[in-house]
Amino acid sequence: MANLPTGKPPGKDQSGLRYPSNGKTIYHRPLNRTKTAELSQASFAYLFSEMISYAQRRVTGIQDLEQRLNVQGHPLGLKLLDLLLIREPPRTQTRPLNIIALLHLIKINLWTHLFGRQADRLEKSSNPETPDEYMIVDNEPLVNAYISVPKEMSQLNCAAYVAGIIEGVCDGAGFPARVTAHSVGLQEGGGGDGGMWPGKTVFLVKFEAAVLEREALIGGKG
């Protein structure tokens, strides 16, 4: 009986992992053919209209089609963080130790690997009362390039997608929040930017109080 090929070549031991000489692993690998390649635009907005669709089964209001959209994004941001930390060099491979340093990957790593660029501001509430609360800005979510919503829906910002991104992220990292997407571009009018970035939105961090009790402890140092 003919041996069967056992896919090891003659004289190597292969019982372990082995990984190249360059450090480099399959984590590492641009997922398009070339660093510089971006996926088509209209790709992205053709399966980003389906996934609306999916979400706009048996909803009743747009909160619950926000909620959706942002449990589709969630489990997205929980990878994401992963893939974004095994990435850098490995002196500073190390998740997130306070909320700031959190929210700067998120504002410009995350930021850039999913849309080629950082996200234009990341703010804390001025408000004494809501110290668990920040903003991050995008005056042009590419989420919502390519979305025409009905004058009945106009308070749905399909960027909860991307809220739930971020939820993710934050979770994974071992910040507890909740994140929600709101359309100010509008509301702001003529005055400020409103009428520049008519879509401008504004993601809403809000950490859970042990969040806030735990960076007490440690004086917010990293």
Second form
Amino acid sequence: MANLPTGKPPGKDQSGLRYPSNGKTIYHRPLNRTKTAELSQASFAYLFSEMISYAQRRVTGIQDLEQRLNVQGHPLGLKLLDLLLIREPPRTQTRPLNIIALLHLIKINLWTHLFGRQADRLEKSSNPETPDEYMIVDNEPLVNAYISVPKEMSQLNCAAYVAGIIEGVCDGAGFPARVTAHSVGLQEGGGGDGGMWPGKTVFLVKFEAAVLEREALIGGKG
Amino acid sequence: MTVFALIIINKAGGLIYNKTFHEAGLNKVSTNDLLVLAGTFHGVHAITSKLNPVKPTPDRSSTASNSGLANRPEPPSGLEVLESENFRLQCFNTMTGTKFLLFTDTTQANVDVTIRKVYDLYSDYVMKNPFYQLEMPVRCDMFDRKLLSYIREINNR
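Cool, the form predicted on its own is there; where's the form predicted in complex with the partner chain?
In what comes next, the whole complex appears, and the chain from above leads the way.
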């Protein structure tokens, strides 16, 4: 072991984290370096599968499990908001100031960054009693590509993790919201094999009352 | 040209999946008989892989420069095909000892390609599913769906 490059010996200010031998962490890398980088879907699938197994430990129910997945995604969203904005051209680097701009940022930039394509649809709730609800539709979420949820847990949608990321972006931009993921593929198709998109998922974004109030004051112009 | 059925046997010899694709193909067999078939096949496979003629092992000293991995012998394969007048049973044994048995027509071509594709589907939709417990019966909708559409495509060719 003596001839292995050991890098910096763990200092007093470091926890047990590994430190690369040349001393350069990811914080030294240019932010645009990984802009077009791609990752293996298989390794993500295994990692995500382990994340779900981890979240499943000692949960009290499906709601609790979804909440845990949501919490795992939240910090990611907070950080991605900053990263995605800094990658914008300098003139449009401001954070979104109204709901529509924010949702477009999520639908286009966030989705392209995470999944390599845009989200399939963006809708506003048609119910007049819930003007604070918006829906982002993904026909086949990448995170659910290999997941079959057992019948006794049919309420569960593992895209709750992505909902957590969206929630992080909304919170980071100053639009506090609750985001939940719902499977709609099976109801909509009605057929035996669940229509064209059996994994169709709706991310329901429910903004807080204060956000709507502010939006009304500024007249949606930002 | 028809694929009749698929059976998956775990490494302990238990039946973890069985599916019939072509109703007019094989006669119906009770689940109990299928379990016996799985167990028996597993045992016969284990014995046949021991029957493999011993290959002369390369001289250790001459290949000492190679890494240990390079001169590791191929694992013995064991029973691969079982054929009767009306059907043919092809076995595919994975590195971990899971066996895929595909019952096909005797004239079916490229069964090894088909069975590898089934293995692909298995490793995607079963092994990457967080709700599947290893060595337990396979109950994954997604796997069923993909498998059915793939086999249907082959049977209609």
